[in-house]
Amino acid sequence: MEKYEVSYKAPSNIALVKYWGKKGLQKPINPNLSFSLSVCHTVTRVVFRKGVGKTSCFVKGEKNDNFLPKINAFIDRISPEFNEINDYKIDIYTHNTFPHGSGIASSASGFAALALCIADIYAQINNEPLDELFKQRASTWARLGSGSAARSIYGGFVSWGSLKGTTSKEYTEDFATPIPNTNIHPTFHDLRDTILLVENQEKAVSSSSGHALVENHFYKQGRLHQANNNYIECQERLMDGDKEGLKKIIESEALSLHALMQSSIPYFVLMKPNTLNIIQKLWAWREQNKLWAVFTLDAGANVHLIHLNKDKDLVEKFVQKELTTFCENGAYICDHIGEGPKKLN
């Protein structure tokens, strides 16, 4: 055909399992364990057209040659598998709901909807239905983007990454696996997740540098162990509903991330004064409440405050009145557990 023309929208997702570092080909050098949302996603729409020419890229409607050349690194590895890649000119046309590069997982949907409508061209030209494969087959795709990208093909709870013995089926690090529903404790099949925007504007330190730090850091094998243990329990506490003991791991989890950024060689801190401030204003309301309310960071300043649905509007009290005079612009985003990508007319 002279044209393809399909788009699809993405999630974002919040790991509460964290990888930092990787091997190979963008694979992660431990297991781990996410949520997609569900509000936070990006529409991707991608147009094949016979000939050659340069890829061409739109962000919200206006040309913008910033993100090019991560693209055109991310077609180049993927076109050994795809061929038919090189007799198109391809214009890319994108947004998110939500700001870019502020630590939300902006890469991760990002790419996931950019490899989705690619896969989904690539199943065209050779005939293939949309199934199982055609997921895997966006998820290692979009993994060549962003790593996290792998985890946004699925809905609901993702793995990825190797460890033999934590389930009946070892999961493998070229693309993610979805956690069936019924692995997960109905206590946490609504959990919601409000996105405190500390600093809405592009951080400091890309995470891909800061992925390439953990080579030679000191505390990569200690963090390692860490890691795989938490990995496993994480996947247990959420099979028998042990709410504290999954906060344990999350808040962990969190802080461990932002040691191994601060303990490598260079350093760096991606937290803000105010991230600490609504951490710690969290800690204390929720002893107070009694209620289940845990917090974890991705790479950046602004705070994922998970909590249970049927909590949802005291949530809201608690972060109108005493969170959003620590965001920036008073701003923050309501999400929760989305279903995943979805098609687009």
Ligand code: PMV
Second form
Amino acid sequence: MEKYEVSYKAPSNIALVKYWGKKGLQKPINPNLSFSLSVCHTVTRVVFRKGVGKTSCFVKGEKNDNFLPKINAFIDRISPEFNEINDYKIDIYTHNTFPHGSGIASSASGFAALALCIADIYAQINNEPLDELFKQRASTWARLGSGSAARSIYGGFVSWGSLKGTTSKEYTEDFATPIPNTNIHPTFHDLRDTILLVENQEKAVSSSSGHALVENHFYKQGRLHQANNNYIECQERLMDGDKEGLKKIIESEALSLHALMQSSIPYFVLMKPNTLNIIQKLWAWREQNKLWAVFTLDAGANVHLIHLNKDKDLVEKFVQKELTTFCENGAYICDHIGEGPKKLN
Ligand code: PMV
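Counterpart to the form predicted alone, namely the form predicted together with the named molecule:
Below is the entire complex, every chain and molecule, led by the chain shown above.
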């Protein structure tokens, strides 16, 4: 065919057990686990036209070359499996519902949406169905763009990576795997994530350079041990509904991620004073109100407040009264666990 055109919407995700440190071609050194969001997502349309020409990218309708180095590297990585891709000129039209580089994983939803579009065109060219294998291919390709993007191919809770010492088929580093809802206690079925935007700008250190610093990190072995344990325990707590147990894992993972950054050589700090202000206010408030609300952090200064749907109004009141003062322009996003990507007409 002369032309293919396809659109997908893909969500961002928030990790409860963090992926930090890679090996080989964007494989995680430790297994990790996230849930996919809903409000924070990327919408991407990809057009393949027969012929040779440079790939172009348009963000919110305007030509934008900033992402091209990453997109071209991504296309180079998938072309050994998708030879025909070189016979087409590719145009990408994309937009996010949240600020790029704000510490919300925009590369996760961005590469997930792009990989789904390209895997869909691959399936059309090769007369293949859009089945589970298609999703695994999309997840594998998304991973080659940005590791955490592998998880954004699915909705709900998603895991990615192998447990140390296992070769079980259940655990693969190539692509992410959805955790069936039957393995999740009803308590956690409708989790919410209120994202406090402490900093709305591009982060100072990219996650790629952060991952690289784990390689020779003094605490690498300890981290691997901790992450493997947390990964197993996180799944157990999600299954048995133990909120207190899950809280400890989620917050310890966030602080460990930032402790790794702060103790690598060179060291760096992505938290801001307001990140800590929010955490302290949260701890005091939940102690007083006996509510389950837990923080986590990505590679940035923003704070993700994970809480239950039934406490949504109380949490929002607390956010408005006590936390927006620590957010840039008072901004926050009310998000929740989502169903995963969707093909658009
Ligand atoms: O996908 P990357 O390379 O941007 O790495 C993201 C790593 C964290 O967001 C910090 C943790 C995670 O598992 O999402």
